[in-house]
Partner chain sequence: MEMRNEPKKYRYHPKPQIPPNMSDIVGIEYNRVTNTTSTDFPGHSSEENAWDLEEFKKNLQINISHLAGRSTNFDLINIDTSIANAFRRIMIAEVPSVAAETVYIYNNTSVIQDEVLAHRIGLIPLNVDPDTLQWIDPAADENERFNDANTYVMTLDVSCSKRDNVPEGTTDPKILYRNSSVYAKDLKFVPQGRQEQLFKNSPVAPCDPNILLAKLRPGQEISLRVHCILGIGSDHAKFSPVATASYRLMPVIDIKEPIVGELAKRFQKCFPSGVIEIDENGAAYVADARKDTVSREVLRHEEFEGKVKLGRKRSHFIFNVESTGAMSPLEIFLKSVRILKNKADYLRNCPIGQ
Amino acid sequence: MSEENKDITMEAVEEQEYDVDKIKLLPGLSEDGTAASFQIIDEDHTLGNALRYLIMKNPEVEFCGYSIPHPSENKLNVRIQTYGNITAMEALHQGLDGLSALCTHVEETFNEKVEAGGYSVIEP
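Now give the single chain's structure, the form predicted together with its partner chain.
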């Protein structure tokens, strides 16, 4: 991507409007908010499993699981239960932040390796 295009994407992110229907709470949350299920629209195993992994890595989280309730509906359900120090929503947000930081690091490391060279550039 050229420098010019990068600027355009940055601006687009700042001006982005967020879809109010993208994610909603499902029935069955505890009163204190430490256990909740979320439904995310237009996502699948790609985000579901990666996000589940990062949320499960949180020591404050007792349980996290995801499911695609029906293969012909583009919905993703995520269940989070915490030990009580944080809410399920906080656990979700920490998971998303972790995933974002992880991707940033993978991209940086990959770019470093590409610049460092030392690999073959001919088709095998």
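Now show me the form predicted on its own; what you just gave was the form predicted together with its partner chain.
Here we give the lone chain, stripped of any partners or molecules.
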């Protein structure tokens, strides 16, 4: 990626507005914060499975599971329980950051290969 493209990308990230209602903390938070349930609006199994996988890779996480409450609702419920060294909120943030980094890496690698060329296209 050229230096100019990196500057444009960074500006877009800095100007990005966040939807504060995207993630909600559901009732059932433990007193010490090691267990919590979250609801993510307008998401489905695509995010749920990838996020659950990355959160479970964290050795501080005891359990992470997700569910879609009803097929007609675009809501994703995530439950996280940790061993106590970090909170469920921290585990969620680390999982989201890890997923974002993974997606960025995949996109950059794909774009590098496309720009490098040297591939063939087979029309069906």
